[in-house]
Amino acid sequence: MIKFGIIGTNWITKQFIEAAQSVGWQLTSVYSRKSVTAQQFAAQFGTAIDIYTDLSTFFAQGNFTVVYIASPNSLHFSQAKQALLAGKNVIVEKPACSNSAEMKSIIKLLRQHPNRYYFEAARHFHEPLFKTVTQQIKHFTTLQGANLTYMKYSSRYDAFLAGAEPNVFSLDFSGGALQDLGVYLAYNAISWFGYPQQATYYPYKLRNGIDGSGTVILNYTTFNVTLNLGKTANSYLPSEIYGLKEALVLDNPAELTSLTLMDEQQQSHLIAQAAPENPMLAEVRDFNEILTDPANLDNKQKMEDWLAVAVQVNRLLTHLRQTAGIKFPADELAEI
């Protein structure tokens, strides 16, 4: 049975133990800055439950094998780097790093320490239908680009909009719509296309600097891929890849439940649904299929794989935010 801990305790947290709970994990410790926010967040997972305020304690002294980060994103590397540094296996929301330097650092303690694993959380992109996708787009003999947009309005908003400064949308805290939303997005466009030639970030900044929506370009030698993503207005635009006559169309790049292809006839064909279910089950069950053989090497190779695609994806969104003058107080303390 696989023990873990968990950092941050707010509803994706709740929806993550869920999904580790199914398959039989077992939550034993809980950090929190405040013991009374942790004891009551930990109630509704049992009574066996170690609570810690101080997070050297709870590395040093929790009884699990596997941490579950789900922070602020400025503290995302930080506190990636000490459990590593303790031996203990990361999971952590993604951004996992707020700009390329830190990524570069998580990579260099990897290679230190081989035997620990490392996993960015980009939930959607251990779905199932997230690789029907890519075997799609390997039988259009042409292709020609993408729209994909992914729009939610945010719960902090509101509290942004009557002057509260939220943590998702606070420089201070590596935040913003890019580096939110726009991971899935980011996610999608290099899986599915590769690293682009040439990108650029057109964002809408909100008063503090942030951007809380935006448009990516992203250029590729035959074709450009376009990005819309925000967190100040819902869209309900499905997304599109295209071929030369046929495309796919996709409800929602981020939260795929619905795969249809529209053919050289205009015909309407339904390639995939997904059976409604955790939207963290997929990628719980990968990280538990690796985690609970960690001496298998191909095991190994398929954390190298996506860490591989991960590093990217950070490198992708660092750029990006150069190109728009987004600039975090984690960049100016980032280790090089």
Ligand SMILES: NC(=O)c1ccc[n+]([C@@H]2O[C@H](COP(=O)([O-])OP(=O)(O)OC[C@H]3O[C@@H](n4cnc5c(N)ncnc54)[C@H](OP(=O)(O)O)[C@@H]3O)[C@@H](O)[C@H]2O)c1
Second form
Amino acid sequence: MIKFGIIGTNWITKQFIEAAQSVGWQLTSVYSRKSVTAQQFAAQFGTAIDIYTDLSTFFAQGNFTVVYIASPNSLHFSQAKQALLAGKNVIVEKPACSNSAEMKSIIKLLRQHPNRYYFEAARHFHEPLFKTVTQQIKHFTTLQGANLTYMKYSSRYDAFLAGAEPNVFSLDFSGGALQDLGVYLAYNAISWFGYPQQATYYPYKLRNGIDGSGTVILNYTTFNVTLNLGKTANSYLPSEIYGLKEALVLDNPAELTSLTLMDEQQQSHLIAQAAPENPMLAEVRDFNEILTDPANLDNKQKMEDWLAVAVQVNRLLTHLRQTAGIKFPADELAEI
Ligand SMILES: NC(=O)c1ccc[n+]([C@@H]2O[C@H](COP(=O)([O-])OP(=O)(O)OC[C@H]3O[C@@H](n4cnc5c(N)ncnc54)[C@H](OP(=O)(O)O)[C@@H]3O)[C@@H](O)[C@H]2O)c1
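Alt. form predicted together with the ligand, vs. the form predicted alone above:
Next comes the full complex, and the chain you just saw is listed first.
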């Protein structure tokens, strides 16, 4: 049975724990900055859970082999690095790193410790419908681009409008719409169309310079892909991938539940629908398959393949953000 520890005590960690418990994992250790927060959080999941408020002690003494990290983005890198050095396998929330320099440092560490596993928790990438899209695109004789939209009004935006600076809207915490939601669309684009030849981000910046929303244009040899992303408004637009006379219609590229093909006669064919389930279950099943048989070479290869996509996503996000003039304090640290 896989024993795991967690960092971060918000709703997303609860969702992850429920998914992990459903495949038989045991939560043994909770880290929080405050003991009372950790205790209240752990109480929802059982009694035999150790509480830690010191990260080094958590990694040194915690009885677990896997850590799930769901802290603010800017902390992912240092916490994952600490975990890997302490001999733990890592599942880190998206975006795994603030920039390419951090990602390079993680890759170097993984090469030095080939038995460790490291996953970016890009939940939609593991869903069956994501793979169905990949297959459907292969049937297109001509590919003519896509318009992908993921815009959700953030529960933290009211606070931002009222003058506060929640982590997700903060440069200090490597936040912003591109990092938070654009990461999903970057996974879509790179998995389905490859790495673009050119990429430009047109952000709408908020009062502190963070991107609240924006449009990305990705140029490929024979087509363009447009990504619309934002945390300051809701969009109900479906997304589309264009063949010659046919088009694939996705209800939402990051929360994909329905995939339809519009044929050249403009007839609609439902290709696949997803049954409602915990959105993190698909990735947890994938991670479980690997972590329960870590010495299996096929499993090692799977992780390498996913990591290769994560590296490209990270490279694209770093390029888009930095060329749009959005600089994180983490970028300066990474340059040292
Ligand atoms: N996969 C998904 O669907 C999904 C959905 C939402 C979020 N996420 C990802 O999950 C991560 C966490 O997102 P979130 O919205 O939960 O973030 P958050 O609320 O800002 O912070 C998450 C946790 O980190 C700790 N924390 C908060 N502020 C901190 C600070 N200043 N310094 C150190 N620790 C701090 C808190 O835990 P303690 O108080 O216990 O220390 C908090 O519960 C992000 O990377 C986000 O992208 C993923």
